[in-house]
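Starting off, we have a lone chain in the form predicted on its own, written out as structure tokens.
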Amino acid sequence: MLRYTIHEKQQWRDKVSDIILHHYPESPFSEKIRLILGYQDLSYQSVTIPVIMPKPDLMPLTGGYRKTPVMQIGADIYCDTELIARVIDHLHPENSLYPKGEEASAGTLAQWSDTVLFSLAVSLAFQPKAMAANAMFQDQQRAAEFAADRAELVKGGTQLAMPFEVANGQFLAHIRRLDNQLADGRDFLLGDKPSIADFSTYHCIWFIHNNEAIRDIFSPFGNLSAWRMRMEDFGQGKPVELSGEEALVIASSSEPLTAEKQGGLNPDEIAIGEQVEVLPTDYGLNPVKGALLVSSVEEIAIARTDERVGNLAVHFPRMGFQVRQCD
């Protein structure tokens, strides 16, 4: 688990409805966040970016970081929802998605979802089919910018997707499995309440069920859509709109709340101060460069500074990101 001090910890708290979440209404990661903010029943700010690039709000905030979604608290800026979920939820623990006890299960679970559900799910929101029902699609131009977009977000790292033939029966035999794991009554996939695990998985099933001409893949999966609705019933939070030009002035009238922190275990052995980069080990492999700030077996990040905004503290979680010393 993350670790603040009891200072450090009701700074965070009393900057709970200073959240801002850089987001775009199709995205499946995104859709995590939300329903995770739904579920808090949380006031943030909402920031809507562009689905491909440029980014010209995101960048000054991320230094190169392009997935979404980001969340920007102040001057410090959090990629990726393994550790954005888990910030959320610190600044409001009373309903933590992390249950004593089970905390390798339900992250252990999350991870998979968010790494090999997702992946098939994108097989399968992309067959022809699907592609055919989607408006992003109708119009030829914006279909060939996005292929391209997302051709250069995949370069160099991992594949995203596998071919449809393929991916369909494993996402099959996956749901069927969720499917079963909810047939004794239980109303979340570990117990009476949601955990991380049913929020990482939600957004995967989401994104397939929220094309019409898809969905009937759920139909012979009665107690898996019968969660869907319950998870759906959190809705998404409080949102206030904000323009990207306006988080960026956020971010210039503040400082990073963010202090120096080397954990007992330091797993790259580089020391506080050191030029590093930190990027993705799958895909989207953008190295953001800076001053190596915190290092965790759960968290690295590093403080750099942006000519439009300033001061900065990015954020990674440790799960998924490599750091590297830089010159």
Ligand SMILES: N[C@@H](CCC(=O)N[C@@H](CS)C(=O)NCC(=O)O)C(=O)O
The other form holds:
Amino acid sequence: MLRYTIHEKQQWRDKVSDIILHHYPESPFSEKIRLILGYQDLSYQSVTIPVIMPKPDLMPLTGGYRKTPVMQIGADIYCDTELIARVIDHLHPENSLYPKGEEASAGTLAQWSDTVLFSLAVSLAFQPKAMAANAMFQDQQRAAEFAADRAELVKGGTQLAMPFEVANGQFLAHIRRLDNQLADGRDFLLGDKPSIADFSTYHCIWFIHNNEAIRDIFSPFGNLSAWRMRMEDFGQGKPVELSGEEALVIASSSEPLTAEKQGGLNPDEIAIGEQVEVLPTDYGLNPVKGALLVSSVEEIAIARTDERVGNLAVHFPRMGFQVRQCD
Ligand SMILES: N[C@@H](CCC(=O)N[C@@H](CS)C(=O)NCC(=O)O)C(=O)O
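Switching conditions: you have the form predicted on its own, so give me the form predicted in complex with this ligand.
Shown next: the complete complex, the earlier chain at its head.
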């Protein structure tokens, strides 16, 4: 069983925020959240998780959701950066990334970037010359394990399958549009302040720029490069290392802080308390089962109990997820 008690960790925890980020350095979606934490100048507890399955210290928390990153606050677990970003914003509204009057344009650009643009970036990042320059693929066995894991991740899904030759031109078309949009001297995509659209765009650009064999695609686009460096300057916040086991101890010593909520609009027509499963609509289609706890236009949460860590609330964004009744 778990070795630490919450009291042993209390003194140390008092110094950092309650946010625990489960992530790994190479993950673009994690970079999106690290940069938001940097922009908000937040401290957080940082758990490095495996790049491929199995993820034995993460599964007890999520109940099967396997994508990266995941955010934990006590016994509340937040899946998918669409929701993670909104929760951080809700906790720190002074510097909101969701500008009033731009809800649809910021939200749509962010969501399109997190899905379509990311999918194009994946095709570019795994073209032969990019893989030859990537340290992770120098070890044959590791490369084969990674390929098998990602084949499993996308099985039955609807994204991340475009050949490089097709994706390259589409990626280029979008980065040229971005460069043109920034040409009027604005600092960020929607104006003088960064919005969620900047962070969702940034992690896709970061992914490609990280690989020196392919980063010359950005050479013609000076406005975009200046913006990328402006974004990079937000930094990564203040991470404090935590082990996966310690994160489980924190979850098992906490109770979820989420109350039952049925939003005014009820798109699923499923009553709170019913047994449901929640899963993404694009890839990584591992269902998470539990009792419906929150059903609102922006969020779905379920209550579940894990034998190692006890009661948990697992939260998902509405966008990109489906919920269905089960036994
Ligand atoms: N829609 C998800 C996408 C997350 C995603 O695809 N993350 C990648 C890493 S950047 C992933 O999960 N890869 C497989 C893994 O880490 O196991 C989000 O916004 O969080």
